[in-house]
Structures are given as C-alpha cells and as structure tokens.
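Have a look below at one chain only, the form predicted alone, in structure tokens format.
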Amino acid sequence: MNSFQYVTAHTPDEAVSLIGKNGRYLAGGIDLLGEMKDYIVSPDVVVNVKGMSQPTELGTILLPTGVTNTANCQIGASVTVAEIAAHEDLKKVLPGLIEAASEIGSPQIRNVATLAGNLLQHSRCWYYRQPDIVCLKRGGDMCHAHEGENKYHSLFTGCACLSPVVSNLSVIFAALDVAIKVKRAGKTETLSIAEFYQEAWKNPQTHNSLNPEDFLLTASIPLKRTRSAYRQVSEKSEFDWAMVSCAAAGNVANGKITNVRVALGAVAPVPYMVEAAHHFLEGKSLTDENASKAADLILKDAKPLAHNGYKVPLAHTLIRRTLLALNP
C-alpha cells in the first residue's frame, strides 16, 4: 500500500472539498482497503466520512407513519447493511430489501459495510483484481475474460468489458424504482438506478456513473409496490458472491400482478431489466407459465461465453421463483 494523506470530513461539502483529483471516500472501507493493499488504486488522500454527523439523514432510516402509494422510505448513505437487514419496520413493507441485505457478506462485514459502499463497490473480476494484469477496466487494451476464464462474467453488455455488477442492493433497488440523491458539482442531483449505473454499460473503465468527487447522500424508495422479493444462487451457502441474483416487485390483487419490475444481477455491468417482460406480466396471473414466459423475454438476448452458459438456465429458474414469491 502506498502512502496517503488521511483526513476526516464532518459534512458532505467538506468531504467534496477535501477529495482532490485523486482521492477516495472511506466509510466501511471493505472494498477500498482491499484495492489499496493490492495496488489496484493508490489515492493521494483518503477522506474519512464514517463519523459524519451532519446532515443526520446520512445515518438514518426514515419511514413514513402511514404507508400509501405516494409514500417513500429514505435510507442514508452511511446506514450499515446490518441495520437494514435487522430493521423490523422495513421488513413489513420492503421484504425484498431485507432479503437482499441479508445475503451480503458475513455478519461481520454487514456490521461495517454501508449502503453507499455496497452500491459503489468495484468489479470482482479476477483480471481486474489481479495487480499484475492491466485489464481493459484498468486502462489496458483488452478484456481478458473474452478468451480467458469467464465463469462469473456477464451475459449482457454494451461495451467490451465483461465484468458484471455485484451489488445486491442495486438489484433490489432497480426493481423498486429507487432514486439516489448525490451531491455533484455543488448541487444535489437525483438519479434513477438506471442512470446511476448507465455509464458502466457503455464505458469499460467505469463501475458506475459517479465521478470520484461525487458524494452519495440518500436512497429514496417509493412504497407504491406492496410485494417484493430477492433471490440469489451462490456456490457457497454463506458469505459468497451471487453467481446470479434476481429481484422482483409489484402489486398483487385478485390474483393479478400490476406495476411489476424484474431485475437481474451478476449478468451485466448494470442491474439488467427488460421492459418487454414487464409489459407482458402487467395484469396477468402469477403462474409458473407466465413467469416462465417472462424469463424467456428477459433472457432472449443473452450471449453466453465459453464458461458461463450455466447462468442462462440458472437465471431462468431464479426469475420464475422470485416472481412466484410475490404471490401472497
């Protein structure tokens, strides 16, 4: 690990002013410290933001007193994954979020990992993580996964990089239409999950759409969908990355689903959704047949590689199971 300056910020504005041209924010530090130890990133300054007391919304979960179609839940960037997973009131209105948070890492990791850190974590591709290889995402001239070991890589991508998004929260947030509030260039902007990750779809050197100095503030979750679910399959039953994950959300009444959204994780550089599947499911019964047809639509354009073809049937099964889990 190279030497660096360590400073503490007390407000988002102070953090942005301290970050400089080659700085990084530090909260839980799960991903950042690993990259620094492996010399993948070498910031000149590390800005500690975990003790930030203002604004208080950064470390709080705010639920409305009455849940309506126009109500929103707000979760601060510094809220830990463990706090989300253990929140009983959240479990009543957003069970899919609790399921997604509970699958992240180990209890020890969830105790320090934050909402912002999970959304912003970098690629887990072994070529990206290998210090002795300069892959396309790190400024090299090729993605080694195309002809190399690609067991865990993308089925869909809009650029040459095959590294998939690995954030659990990004997948359930996509299904729930979450809005992310970000401090950027002296202003506060609101990004959809699609906007938050869209740069990674087209630019192989990015992990998301934020600039290094942008500061994530809160996630606002609309409560207009009363049913939600998250499922993932990993090689190990505990403390492992998803090979494929799926989240679904919608409203179910009289056996029919409306306002439905389905998102896949670990298959693309962004949480992957297909609007044609949402249109197909709208107003239909949540049967195995309809869920299977929706899965066919979502996976229609998949391009399996030499070693990750197993992801297609796995994703198909996960989509069906996650959608059927929305039934009361």
Given for the second form:
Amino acid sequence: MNSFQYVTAHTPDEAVSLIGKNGRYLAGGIDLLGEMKDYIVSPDVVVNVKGMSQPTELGTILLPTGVTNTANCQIGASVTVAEIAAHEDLKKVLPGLIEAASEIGSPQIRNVATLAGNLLQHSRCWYYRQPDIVCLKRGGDMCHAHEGENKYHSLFTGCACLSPVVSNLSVIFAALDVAIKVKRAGKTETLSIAEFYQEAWKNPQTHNSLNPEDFLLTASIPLKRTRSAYRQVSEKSEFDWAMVSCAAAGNVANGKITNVRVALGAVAPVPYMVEAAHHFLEGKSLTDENASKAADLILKDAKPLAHNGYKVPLAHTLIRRTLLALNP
Amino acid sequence: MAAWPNPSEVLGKPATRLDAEAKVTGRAKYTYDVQPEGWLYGMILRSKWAAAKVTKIDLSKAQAMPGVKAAILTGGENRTVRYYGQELAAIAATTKQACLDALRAIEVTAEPLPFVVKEDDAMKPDSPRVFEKSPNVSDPSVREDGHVDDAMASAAVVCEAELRTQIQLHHPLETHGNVVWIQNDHATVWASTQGISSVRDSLNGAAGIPQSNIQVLCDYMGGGFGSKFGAGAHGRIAADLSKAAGAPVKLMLNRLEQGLAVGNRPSSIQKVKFAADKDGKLLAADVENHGSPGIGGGGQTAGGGGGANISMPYIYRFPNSRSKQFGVALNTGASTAFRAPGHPPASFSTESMMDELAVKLGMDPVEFRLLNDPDGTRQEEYRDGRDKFGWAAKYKKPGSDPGPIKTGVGCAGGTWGGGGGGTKAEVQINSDGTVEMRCGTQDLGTGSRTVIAMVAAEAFGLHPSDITVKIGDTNLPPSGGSGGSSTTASVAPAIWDTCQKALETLQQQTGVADARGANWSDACKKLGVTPLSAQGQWQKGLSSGGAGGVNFAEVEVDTETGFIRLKKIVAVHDCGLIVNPLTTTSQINGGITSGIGYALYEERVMDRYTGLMLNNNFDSYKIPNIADMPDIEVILHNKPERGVIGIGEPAVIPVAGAIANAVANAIGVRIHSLPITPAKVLAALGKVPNVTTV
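For the form predicted in complex with the partner chain instead of the form predicted alone, what are the coordinates?
Every chain and every other molecule in the complex is listed next, the one we just looked at coming first.
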C-alpha cells in the first residue's frame, strides 16, 4: 500500500476535522485494508474511529422496552455485525435484520465488521478488484462487465457501471425503511436508504451517496413493521456473497399484508425496490400467487446480460419466499 | 522377497500424527516461518499483459530506493511475454513495503500484442496465435481399436454429448516459495516443496552452484497437490537475488501470483459418444477432446506442447474405441500435474455418459457398472458401498421427486497406479535404546513422519512415539518426490528393509536372540559407546500398484434457486496395506474436499478482453468450506497381501462424476460442464431467459 498518515479521533467532530480531502475512516477495516493493499484506494490519512466512547450511541443498540408503533430501534455505526446477529431481543422484533446480519461474511469477519462498514461496503466486482485493471468505477474509461464476465453483475442500473450493491444490511434496511443519521458539513442529517445509495445509481464512480468527510452516526429502525424476513442464495453454503438477496417487511393481520416493503440486493447498484409491487400487495393475502405477481412487478424492467440471466428466476423465487416468510 | 509381518502390531492401527501437536500449536516451522540472519524479502515483477513485446525494463529508479539490496531482470529485456503473470524482473529488499514500492518503480516499455485466453476463441481459425509460428490447436494424438463406426451403427443405445471441465487451480494454503541463501559456492534452500531432491536438481547450475553444494530443507509444508516439484522460476529467481544481494532471500508468492504462474489442472472440451447393446454391454466409445495446458510446457509448439490429454475412454472395456486429443494453446500460465492428472475430467465425462446409457437402457446405474467394469476390486467396492450407502432405497427415476426440492444419488469410479521405488534410508540405534530414522523424503501432508515411525516401531517392537524421524533434508539418504501417490509405497519398504538389517546386526552383535519389544533396551545397552547404524532401501514385495475406488453421492437440489446441497458421500477405496487408517482416511477426506470444489465451485475465470485473471481471491475463486461438507463415510478395503499402494490421488478422482450423476438424478436434466453452479442448474431446467451460457 502507499504510505499514509494514521491518526486517532475520539469524537465524530474530531474525526471529521482530521479526515481532509482524501482520507478514510477506519473502523472494522475489513474492506478498507484490502483495498489499500491492492492499491484500489490510497488515502493520505487514515482516521482511526474505533473505540470512540462519546457519544455512547455509536457503540450501542438501543431497543425501547414496550414496543409501540411509533418506537424506533437505534443501532450505532460502530456496533459489530456479530453483536447485531446475536441480539436476542432484536430477534423478536426484527427477525429479518438478524437473518441478514447472520449471513454476512464469516464468524471472524462478523466479530470485527461494523454496521457502518457493511452499509458502506465497496463494490466486489471482479473488474473493480483486479489490481491490474482500472475500470470505470476506479476512474477508467469503461465498464468491462458489459461485454465481459458479468455473472455476478446488475440486472438494473441507472449508469454505465454494472457492479451491484452487496451490503446485506442495505437490503434489510431498505425493507425496514431505516433512517441513517450522518454528520455532514457541521450538521446532523438524516437520510433514507434510497437517499443513502441514490448516487451510486447514477454515478459510476461512487458506492453510495456519502461524501468522503461525512461521518455515519446511527441507523434508526422503525418498529412499526412487526414482520420481517431476509433470504439470500450464494454459490456456497456459508462465507460467500449473495448472488441475489431479498428482504421484506410489513404487518400481517387476519392473513392480509399492509405497509409492505420489498428490496432486492446484488441486482442493482442500490437496494432495488419497485413501489408498484408495494401498492399491489397492500391489503392482499400473502399467497404464493400474490407474491409471484409482486415478483413479476419488481423484475419487470430487468435487463439480463450474457451471464447473469439466472438472477431473474432466482430473484423471483427469493421474492416469493421472503414474502411468504412474513406470514406468522 | 520381503514381506510385511502378519499379524502386525502397529501397521494398520490408527496412529495420531507425531507432529500433530507441533502443527496445531504453531511450533512447526514452515518455509514461510524461516528467518535466517539478515534475510531479505524477494518479490517478482510480472507481466501486466497477456501478450506483449517487451523492449526495455528500467531498474534504475527501483535500485536507488531505500532498502533495496538487489534488482535483477529475470530473462532479458528484448523478449515476447505470452501470459499475464510471466516473470520480468525481481527485487530483494529489507522490508515488504520496500519491495512493493520498488516493484512499482520499475519502468517496463512494451508493445501489447494480440492474445487469446479462452479455449473456444483459440480454436477459431482467425484467432490470434499464442506462438507466431504454430497454430493454437495441435495435431491430435489418436488411438483407435476395433471398428467404432460399425459398432455405433449396430448399437441398441447410443448417447452423445459435449462435456466440459474447467481450469482448476491448486491453491495450497501455503503458497509456493523458497528461502535461498547463497554463500560463496554453497546454497542452503528452505523450500515449500513436495520434492526436496527435485528442488536441488533444478537449482543445479543456478548462480553457479554445483549439485553437491546445495542443501534443500523442508521440515513442514502446506500443500502442493502436484504443483510443488522443482524450485520453479520463482526459486531460481530467489537464488539469483540471494547471489546479487549477498544475503538470504525469502520469496513467497502471493495469492494472485499463485493463480497465474505455478500451474493448474488443464481444461477439457470433450465430445463423447458411447454405445451399448440391448443387454447393456458396452460396445463402443468415440471421444474427441480439446484441452488447454495454457502456454504449455513443451516449447513454442502447436497446442502449447501437450500436457492436457486425459485418460479417455476411462476404466471400462470398450471393444471398439477411438480417441482424438488436441492441445489448445492459450495466453495463460502453464498447467502442471494436479492430483491425479488426466483422471478427474475423464471420470466425470465417462461416468456422466454411463448414467445416460443406464437411464436409456432402463438399468440401475450400479448394476450397469457391475456389468461393464472389468476391475474386480471396484466390483467389490460397488457391492459394499451400495449397501452401506442405502442405494436400493435411494435410487429412483431421474427428476421424479415431487416438489421444488429434489434429492438424487449417483456413483462413479476411478483407478490409479500408485506404487513405489527408489528410496534409501538409514537408522541409528543408540545404547540408551533411542532410535533415529533418516530418510530424504518430505511430508507433503500425508503423514510421512508418522508412517516412518510406525514401520520402525513395527520392526523393533516399539511404539511410534519412541522413534525420532529425520526427513526433509537432501543430506539424508535420497528418496523421490512425493508425487503419483507413491510416497508411502516408496518410503515404508525402505524403512522396513533398513530396520530389518539393523535388527539382524543388533542381534548378532549383542547375542540377544530377539531384541524386539521387551528386550529392546537390554539389547541396546550391550551396544556400548558406538551406536549401531544401518542402511537399507526399497525392496520388492512390500508395495504394488493399481488402486481402485468408487464414490456414492447424495444431493438435494433446490430447483427454484439452483442451489445444490451435498448430503452424503460414501467413498470406498482399496490401497493395499493400510499403514495408518487415520492418515489414510484423512487423505480421502482431503481428496473428497478437492473433488467437491472441482464439481461445484472452483474455476479460474479469464477475461476475454483484457487477458487477465479475474478471480484472484478466495471470495471469487471459491474453495469449499466446512459448511459445504456433506456427511462423509470412508470405507477402506484393507488388503495387506498387496503391500503398500498409495491413496492421495485415487481419492479425488470419482468425486465430481458421482456428484454430477446425483444432480442429474435429482433434477432429471444433465449439466454437462463443471463446476455445476446454481446458474447452470437454473439454465438446464429452462428457467433462464435468453441466456448465453458457457
């Protein structure tokens, strides 16, 4: 890797003040260090943000007792994936979140990886990661996946880059309509998941909408959807990226679904959602037929490439199965 | 002729590896761990091009960088490179980062040339040529017996398909590498190798060192699978760097280099046609194979110089058969021996077609094999394995399971030569009863140390832990490389011979009629101040060749996601006298693991447009994890009367064929190419819209 300055920040404000124009925050470091070693990113400053004791919310899972429709669960940016996956009370109210967290990496990775790191996970496209290729995302002049080996690439995109979002938490957070609190330009801003990723939809050189100096603080998860589920299929049983993932959340009463949201991962640069599917499902019974129709709506605009056509039937199955898993 | 004792006290009984504790506690030192005084890091600058004419390599900036002690060219400036990863220059420096910085400071001037990295592209008449003066596709090697066309025309059933196997990478967990220390006219080499002698021989003359002045050491090594013979280009480069820098140089490859330049299992594109009569007797086989050894090992010749041929048609007796095999040159790193070279792709395609024939004939696949397999050993194994696997209850019509998740079963067989020879050994027995066995073999991971101790313990009536074993040093009596599943069959007889000679001398010298066991320490006391030493060598009668094995596999396939879950593998193997059932089973478990990777996950992916490898990391070059392992049952047919044979390679051969057959049995459609991925399952089931697959 290239040489860099290493500094430790004790508060978010200090971190933001140290980051500069070409710095990176270091929390779990799972992906950042690999990218630096492969010269994919070469920050001039690495700001260690581990172990910030203030504000305490950064490292905390706040789950209110006596859940009400208006309550939120708040998870700090530096909470580890393992802490989320092992949280017994979360499992009761947000089962889909536990399922999504449990599928991230391996036990060793989950022990170190953080919520923020997973949401900000950079592309795993093998052109982007190839040390001797400078692809469009890395500032090159073309996306090699269009004509090349695009087995793991997107079915939907708004730009010339075909690499999909592979963060598990992004997908379940999209379904749960999570709000992300970010320190930005001296203020605290709240972004929806759509806002958090929309830049990657249109700008091939980004992975999300954050500016380099923006500092992720917390994720606020509404608890009003009492049913949630996450499903993914990878080539291997464990420790493998999803070929397609799906998350769904909503309320089910008397066999009818309301407030439903469905999101797909690994098929677009953002967690992919289609509002028409939500409208279609609203108030309907969660039958295989209805789930299947919703899947048709979500996949309507899919543009399969030479090698990723299998993602269409796979996504269809996952949408159906994830929706049906919402049934109590 | 020499013979093994019957009954035996130690042989054939499970023994824990003598070095198990050293390995799991980290005390065992691998080449990676060796740090001689003043050692330097060594690294290689490799071609970024799949093909290019290099005109200038400027080392001056790199040479001037802090920490850099040597910067060398590895093959001149004006030359053509023909694959991504080919060696261009090398650096020795005091730190890893200094090496990395220096590599990036080397300026290479090159003109990119047209290249081809995919077999289908290379076979086209208008393809760029890998070697300017030779076509990419070689002339075929042809073998023909009987009258194939007549037999096909008269057959009751004929099955025909194109089957494909991928390039598989060895990826031992310890990457290739050496620590080389050249001092004056002597060289000491710590090598991660499966052949210490082959490392010495291939360094002979490098840096002007005669063979007798090269000592190669390998106490422990982290896997080779056929790819770690000789010092390799990287070993010779380490020697040149050590000489240039005047210091020991440790040059270990990284995971990317490991995938580019130290070998792989060649691919195959097999057009296969099998025929049988109405009673199920095989009549004819017609095979045309195009396989790629990459840049090849045979010089700038058509097809990359051979090395990609496979053993087709495999194991069955076809009264009429024809095989045509072509090599296809590619601008990719050369293939090399990989656990049972030529067999797994042959077993996969042959056994796939055997099942197709059985289905067409309406025969049970195991019965169909019993009718056609000429090998008595495999016949026994099929009968035994079939019962233990519960075949009769599990086998049903292909694709007949109701519901989206379907189970299926399959079987397949394999054969291997094995056998041994060419090993010498030495023993020293001290008056306190301690025993040191010395043999210039190495432990590839098969448990050679433990095998040596077991054989000596058997000879002397002692416990394996009483024996000190010295291996992995070319100053010890010579033995061959650990390849061809021949290590145990080569070493065990030499140890037995050595121990028998020592025992005879001990008994004569001390007058103790039977010095073994309870009498051992009394007999040794009588030796006095001069230890007893004896030499021996491999003898006929204690080993033989010809191993057979069969696998049964059970899978569960989700036809809506394409995901395959392996439920069970039963592996039945014969390897003659089983010296240590524990390490034998371990070899078979390892072979099955590798076979599962071959069947379901592993594949080197090259990019057609850049000529570069795309999956240089374990998240994209997918090797099986513990979670992917099925319930594995290993059944050993112990045949002491045959002597020691070897099991490392036979273990991997039938795995992919059995899994492929189980998948076809589950879903009722056959997938003709490895690895069998969810994408291919969905495509085979007709669920993928407008897909182009290969």
